[in-house]
Partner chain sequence: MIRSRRRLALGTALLATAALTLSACGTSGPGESAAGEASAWATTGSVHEQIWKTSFENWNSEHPDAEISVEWFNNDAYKEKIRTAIGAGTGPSLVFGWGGGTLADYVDQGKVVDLTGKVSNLVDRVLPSVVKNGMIGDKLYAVPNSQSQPVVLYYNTELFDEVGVDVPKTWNELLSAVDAFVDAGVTPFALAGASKWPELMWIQYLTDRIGGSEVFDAVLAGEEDAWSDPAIIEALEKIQELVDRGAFGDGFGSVVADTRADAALLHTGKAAMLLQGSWLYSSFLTDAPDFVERGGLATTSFPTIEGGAGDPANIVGNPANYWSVSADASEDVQDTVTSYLDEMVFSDDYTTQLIEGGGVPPVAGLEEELAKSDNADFLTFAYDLVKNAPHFQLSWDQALRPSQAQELLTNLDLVFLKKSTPQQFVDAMNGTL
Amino acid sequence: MVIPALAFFAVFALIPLAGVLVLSFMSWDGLGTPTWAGVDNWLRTLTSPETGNAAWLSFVVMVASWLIQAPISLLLGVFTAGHQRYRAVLAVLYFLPLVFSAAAVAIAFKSLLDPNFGLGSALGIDALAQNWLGDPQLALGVVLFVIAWSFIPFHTLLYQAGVKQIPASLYEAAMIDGASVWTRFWSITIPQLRYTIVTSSTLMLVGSLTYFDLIYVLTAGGPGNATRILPLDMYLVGFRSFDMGRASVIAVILVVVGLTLSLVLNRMSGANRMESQMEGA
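Supply, in the form predicted in complex with the partner chain, the structure of the chain whose sequence was given, as a single chain.
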């Protein structure tokens, strides 16, 4: 029963991965026959200022995405799990971005943010008619905003489900003891959401290593190289410069960093010993 699964995993994941590793030691322009290059690709990639810049930007995007998305998703999740009357309507609105494709989101934002024909000039609001995606200082911030806009709904959903799993009896007991809303949030909600926080954070951090479609359509790495994060760098080196060897090096780095990150997060948080927290429920 396991063999077909293993076979598929080998054919579509392990073998290509090994191929990329081999290719990272070869020189290939996509046209001729790959030739052995030794560690040349690795040296060129690791010393390239462009890839260094891309690695730094990836790091910034990863950390900033988490700092922006985690608190907002947590609060929205707690809010949408409540019992307010208009909650359902708001929840539907919050979740809308979840059903849009990344390319469509990027195209829409690109048009809305256009300083000449976008929202700002249509409404006549000068503050909105900034050179959002054309100014190297602003572009990364705009990209972070659009990423947050697209992904917060998903993480909100995770937190909403997590909050709904918390037994009401815990809150009831706390209320009898006279705990304030604030104390209940810190002492019951947050600890009970521990594993949700780990799962959501892992998805955010590792996921941010693979952001590609959104940024590619939004800025294609520009202006200059202000938003050229590693996955974009890999794509441009591979399929625009046709330097498959160096692109493979970047791919290997991404795989290793992504795997290490999720393993470390799992270890640190004890999520590998995950068990139900719903004692008594």
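Alright, leaving the form predicted in complex with the partner chain aside, put up the form predicted on its own.
All you get below is the one chain by itself.
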């Protein structure tokens, strides 16, 4: 089973990555014959103000997404792991965004936030009838909100599964000792969920480097360059400016940053030494 898996990985991951790396040193408009350009693509990309701004916005989106999604997902996961029936009903509502595609979510929010025909105009609430996606000061915040709305259910599911794996005897012993709900949460739930927190955080941070379809449908990187993060910058450079060399440079940067981030998070958290926490294991 190892050889087919390695062959699959080589064909669909390593070879395309090697092709992108080679293309980053070529000049190609996507139609003609690629020509050797040396490090010119790298120099133009690393000194481009647009790409620099896109890198900064990607960093902002990465950090803000984690700060918004991590605590909400953790609390919702703990809440939905309870056994009360009403929690199961609420969990169905919380997980509803999981069944929608990113494009469908973006189109729905784009319609709801329309300043003329959206939710604010329909309800007659002036505070909601703003140009949410057309104002550079508001657009990035709206994008972060829609991203959180889309991905919090998935991470909530991870935390819910993690909480259900915590041995009930730990909570029973703490209750006998008189520990409060708050103490049980910080002294039992959080430590027992440390590997789930690492996994969820890694997916949030590295996954933020792949946000494309949702933002492209919502704002296409605009207004101006207000929401033009690196994946969008890569697409626009490659398929609008027909500069596949520079687009490949951005792709290589995204891969290197994503891999480095994953390795650092695993090293710092000790997740590479994960062991079973199951009761009796």
